[in-house]
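What follows is a single chain, given as structure tokens, in the form predicted alone.
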Amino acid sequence: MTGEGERLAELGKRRGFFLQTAAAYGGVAGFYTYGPQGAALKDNLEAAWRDRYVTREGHMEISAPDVMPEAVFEASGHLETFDDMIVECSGCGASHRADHLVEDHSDSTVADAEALPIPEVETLFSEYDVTCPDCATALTDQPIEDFNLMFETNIGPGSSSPGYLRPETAQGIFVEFPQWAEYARNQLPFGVAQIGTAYRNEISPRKSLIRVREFTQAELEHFIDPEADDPPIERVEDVTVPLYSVEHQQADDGGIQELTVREAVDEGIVADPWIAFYLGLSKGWYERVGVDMDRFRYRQHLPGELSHYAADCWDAESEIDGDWIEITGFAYRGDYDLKKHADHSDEEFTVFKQYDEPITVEQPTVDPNMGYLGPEFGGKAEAIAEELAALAARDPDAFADETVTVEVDGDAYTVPVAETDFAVEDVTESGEHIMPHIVEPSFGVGRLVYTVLAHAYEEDRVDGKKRTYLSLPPEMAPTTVGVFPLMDKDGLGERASDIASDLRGTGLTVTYDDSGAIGRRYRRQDEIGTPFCVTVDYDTVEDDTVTVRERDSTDQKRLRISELPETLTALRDGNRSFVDL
């Protein structure tokens, strides 16, 4: 950890943003505890996300359990495919993530080793003489293997009911889809959102909050009819987005393209309009919460790094310490998840789509004569009848001759067509069952916390002295206002305490501080990002006014106490500007 990382780790612990869990017992890699400031910042980010992606878009929000039965993850494919590459050092026994070692030893010349197959990574181990970062033992001859990242547990006593801590919150949405569809009155499109904890048994957690074993996700699963539902692209078509496409990543002179959402769709750079819509919608949200747009881009996944479920995927990335960090994934998951759960369960994961007017269609049917099939085929009769029905649905021409042949358990059975009672009937249908496709924006809340802190960190000089402050948007700041008495005597402390209490009563987050010189108190609030400070002085006693100081500029204004609640609320919500007071 260097540069920004070191500064943030020191600030995070000293000022109560985040710290390593269980430090009294030596700490545990990949787990962090949010302190008072960090928890408040995280809550504010989540509230802003909920406002943007749930409330304003009219979606529903749910909260599913962290532990789910094994069958869910068998169906989703996580037990089979949710792997990272692991290598074990023969010298010290430490385990490391192989793709990270390649990237580190190549000085980031190899930027996406995660997308490479194991044989190629083994070749790169030899090319770059990869060694163990703990003891410097050569790792070039050590086997590289897949390691499943799922945390396993048991549900109830014993081991008869295995379960897993969820590696993503999404499966808790998918597995209950039939119920959500009912709540949505089977009307597509609709979205289901969730903010919750996910768990991944990372091989080598690193970079503070960037790669951890327990983290918070904010995910939206937007269910659409791929044949009929178009996004409201006109809402964001003029938004300019910084795109780093596959083509530009693979080109020698490729770079970020600044295009409007409409241009990105029309030129086919973002192939799916739904993904483009969410890229445009989200850009404004990132700006709102304090992501520096000069250190931000949307990067398209290379073919080798696409998830097993994704037809296309773009990552929102922020730059920290010279590295680009994924903070959100925007994926078009198709019908992969619902189809998997439909195949593995007894539920229907479809929505009934009503036609504008009923239609008449020809429908092949069979009603096999079991009085013939039973004596003729014995125990296979029922299976043969089922295969005849399936064949009629998919290939009615197979019944054009006097006999029809079906296959059961690898054996062929020939049945007279007359004994199948094959017919083609006219059937009136009022609609059809369709399996929705899924568009998923998935946000890493911890990485957003880290990004916002890194991008807000500023240093300057005030009155000839160095000052550190967090230039957080007021809406995101853990505390909106600090209230100080100039001195804790002559009734100033009591007056300031009353003001702090009254402001809390209006819903503002307030801290009261009467310790030390006033300049030192300002610095303490600056360092945790408090945007406004109110000072009660001797003029307050005379005219019921106070000094209000703005964090970034350190400018001060004089306001009446009666104006404080409305004014500070408007400043926090962005409805007023400090310079206009």
Ligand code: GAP
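Throughout, rigid core stands for the largest set of C-alpha atoms superposing within 1.5 Å between the two forms. Values in this document were obtained by computation on a predicted structure and should not be read as measured data. Positions refer to the first chain, counted from 1. What changes on going to the form predicted together with this ligand:
Residue 492 is not among the residues whose C-alpha shifts by 2 Å or more between these two forms once the rigid core is aligned; its shift stays under 2 Å. Superposed on the core, the two forms barely differ at residue 71: its CA moves less than 2 Å between these two forms. When two forms of a protein are overlaid on their rigid core, residues whose CA moves 2 Å or more are considered shifted, and residue 381 is one of them between these two forms.
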Contents of the next structure:
Amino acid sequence: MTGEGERLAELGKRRGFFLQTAAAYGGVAGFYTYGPQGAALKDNLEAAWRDRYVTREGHMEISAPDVMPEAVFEASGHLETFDDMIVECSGCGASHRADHLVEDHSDSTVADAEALPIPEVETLFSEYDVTCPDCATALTDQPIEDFNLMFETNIGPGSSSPGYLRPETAQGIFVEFPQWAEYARNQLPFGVAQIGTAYRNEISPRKSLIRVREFTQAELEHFIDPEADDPPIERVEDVTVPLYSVEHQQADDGGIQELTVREAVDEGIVADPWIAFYLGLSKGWYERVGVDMDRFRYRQHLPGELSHYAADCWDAESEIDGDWIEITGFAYRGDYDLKKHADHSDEEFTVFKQYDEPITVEQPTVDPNMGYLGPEFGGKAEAIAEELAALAARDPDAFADETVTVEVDGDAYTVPVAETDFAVEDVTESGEHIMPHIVEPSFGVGRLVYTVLAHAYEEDRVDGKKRTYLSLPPEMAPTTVGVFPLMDKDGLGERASDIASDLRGTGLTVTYDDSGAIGRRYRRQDEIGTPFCVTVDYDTVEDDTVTVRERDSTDQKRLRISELPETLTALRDGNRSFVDL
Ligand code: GAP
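I have the form predicted alone already, so could you send the form predicted together with this ligand?
Shown next: the complete complex, the earlier chain at its head.
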């Protein structure tokens, strides 16, 4: 960790944002505990996410278990393909991600080793003389293998019922799809959201909150009819988005393109309009929660980088310490997941789509004469009858001659068409069963917490002294108001304490502090990003007014105590600005 990372780790621990879990026992890599400030910031981020992606869009929010039976992940493909490449050092026994070692040893000349097949990574190990980062032993002859990232457990005693901690919250949504469709009255499009914990047994967790083994995801699964549903793109068509497409990543001189959502769709740079819609919608949300737009981009996945379920994917990335970090994946998952769960279970993962007007269609039918099939084919008669029905639906022309042939268990059986009672009937249909496609914005909450902290970190000089402050949007700040008595005597302490509890009663988060010099109290609040501080002084006793100080400018205004609840709430919610008070 360098620069920003070190500063954040130090501030995170000292001021209660986040700390290494179980440090008393030597710590455990890839696990972090949020302290009071971090937990509050994370809560605020989740509330803002819920407000934007659930409440304002009218989607459902659900909460599924963290543990799921093996069958779920067999169907989803995670058991077979949710792997990273691992290499073990013969010198010190440490395990490393092979693709990361190639990237590090090639000074990022190889940018996306994750997308390469293992034999190619082995060749690159030799080319770049890859050594162990812990003990410098050569790793060029070590085998590279696939390592599944899921944490396995047993459901109940014994090992007969294996389960896994979910590696993405999404599967908890997909497996219950028939139920959500019923709640949505079979009307597409509809969205189901979930904020919850995901677990990945990362080979080498690193960079603080960025690559951990347990983290919170906020995911929205938007189920759409790919033939009929268009996104409300007009809502965001004029939003400018910073796009880094595959083409630009592969070109020598390709950089970020600033395009409106409409241009991105019309020029085919973002192929799917639903993804484009979410890139536009989300840009405003990132700004709202404090991501610095000068350190932000949308990058398209390179072909080899796509997850096993995704047809196209764009990542929102933030810059920290010179590295680009994926904070959200916007994936077009198509019907991959619902198809898989339909294939592996007995449920229907479709919705019934009603036509505007009923339609009449020709429907081939058979009603095989079992009195003929039984004596003729014995134990195979039932299977042959089923095959005849399937063939009639699939290829009615096969019944055009005097005989028809079907295959059962690899053997061909020929039946006179007259014994099948083949007919084509006119049937009226009021609709059809269709399998929705899925558009998925998937946010990593911990990476957002980290980004927002990194981008809010500021240093300046106030009264000739260096000051550190977090320029968090008031809505995100762990504490909205600090309340101080100038001195804890002459009744000022009681007055300030009453103001603090009145403000708490209105739903504001308030901290009361009467220890140390007033300047030091301001600094403490600046460092945790508290946007407003209220100071009770001797004038308060005379005229019921207090000083309100704004964090970034350090400007102060005098307000009546009675105005505080409404004014501070409006400032927190962005409905008023401090300069206009
Ligand atoms: N359901 C889709 C999905 O899980 P993903 O890109 O693997 O997609 C989504 O994960 C988000 O979760 C990422 O954009 C990232 O912010 C976060 N994330 C993934 N792995 C993480 C890890 N090991 N530590 C912290 N956050 C992680």
